[in-house]
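Just the one chain here, laid out as structure tokens, in the form predicted alone.
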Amino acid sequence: MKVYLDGKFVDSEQATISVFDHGLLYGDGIFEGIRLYGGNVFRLEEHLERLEYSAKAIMLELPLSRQELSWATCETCRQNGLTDAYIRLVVTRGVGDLGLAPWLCPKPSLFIIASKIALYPKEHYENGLAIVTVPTRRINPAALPPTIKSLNYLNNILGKIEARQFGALEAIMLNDQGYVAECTADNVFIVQKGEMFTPPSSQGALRGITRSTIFDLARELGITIREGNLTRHDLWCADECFLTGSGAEVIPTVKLDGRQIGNGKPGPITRKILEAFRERVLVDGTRI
């Protein structure tokens, strides 16, 4: 496997980075997890901006431009011969030394991994998925804004750790005030009485580029769709139930905390989003 690294395509075995580099001392760097579809990067400009205010957000300068993150995502899935990938790009603060002190990192490191991913066994997609609520709490945003997309993501394995505990793949996160905030990895969205609702990112949710392409899917098939503060009770009445992300693309959910919801099957609106979105990531994006 060849790994982009600072400008060089190497082999995965000599793509390493420095033990003082900020982002493995400290988390201090962002990321990207971008699919990509039958040669088509699924919406590169999207997750390219969003890395482009993460940056500004934490004050890191980017090594490369717009174009040149482009050229570079694209070229690794062609060095690796790949059509059908997970993408993952990073932006680490760099080499420093060992205080937290971001502007003693001279220069960001910047590294694009292309692989294959699995974050789902497939009968999941066509029977459902059964979750739970665990009960770490998702971040306040007044602390960590989930509109960054930073490798602090400690909050989120505590949670998935209590998920498996818990026999689960995944598990909705509430927030300090108990609405839900998202998964572990993924966005929910439940739907009741034939609309959608999902919770804001005011309550914690990340603003996900799957998220958004739900938005888009649901006007073009005439749903009406809103984002608004969701409890538990909320998820265990609702009629259908599915969750969304990068990895996971769109996947129904059947049970939670050991209660059916809806008839226990991924429902209609549910399928008819995912057939939707399966359509619209072959077109919606960056030819490599």
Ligand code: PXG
Given for the second form:
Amino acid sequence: MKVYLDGKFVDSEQATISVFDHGLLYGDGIFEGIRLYGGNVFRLEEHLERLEYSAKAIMLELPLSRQELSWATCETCRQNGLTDAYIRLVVTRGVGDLGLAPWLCPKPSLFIIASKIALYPKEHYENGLAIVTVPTRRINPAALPPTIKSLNYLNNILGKIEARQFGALEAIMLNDQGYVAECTADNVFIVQKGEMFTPPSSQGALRGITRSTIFDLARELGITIREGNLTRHDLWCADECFLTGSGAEVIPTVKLDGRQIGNGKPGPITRKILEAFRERVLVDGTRI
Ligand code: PXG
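I would like to compare: after the form predicted alone, may I see the structure of the form predicted together with the ligand?
So here's everything in the complex, that chain up top.
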């Protein structure tokens, strides 16, 4: 496997970074998780735009322009002969002394890995996922804005560990006011009386690329979609629920905290959205 690392394509065994990289020492860096479908990088421009916002927010100067990033991403897929893949684009603060000071790290590091992705087992897309609400709260947006896709994922990882302890593959994370923020690596949607709702980023949700695709699809399908504050009660009593993410795509959710959502089966709007999403990923991308 070839990995793009700071301007070169190197074998994965040679793709190493320093123990003094602040991405490792402090989680000081940003990333994107992107999908390649049938030779098209899905919504590459939107991913790179989000990366640029993340970089701006942490005052990190990206080493490449949008066009160069786009080329490097596509070329990483080409070099590995891939047509369907998961692409991980990471920018770290780079090497510096011990001590937080990012201004003492002169050169950010950029690497891109394109490889296979492990999706949820197929049966869950057909029958729906059972998830739980975890006690770990989503970090307050005033402490770390969820709109920054940073290398600090411990909050989500603690949530993921708890989910597993409870026998679930994904978890609802609440914010510190008790409203639903998102899942550990997915956004959450409900359907109630034919309308779709999802928490706003002000409640702790990442502005997911898949999430924004769902807004586009809903408008095209004539389904009302709104951002709104959601409680656990709203999820328990929803007609339908589903999660979205670059890894998960669109996955129906039929149980929360041992309670059945709707009739316990993936609902008609969820299935419509899932089908529309699968069609969309094949056409709505940047050809590598
Ligand atoms: N919330 C969080 C916290 C995420 O990490 C999403 C929502 C969904 O956003 P997108 O833009 O993907 O629709 C994510 C995405 C991985 C992996 O390697 C993680 C994500 C996406 C792809 C792979 O675990 N997180």
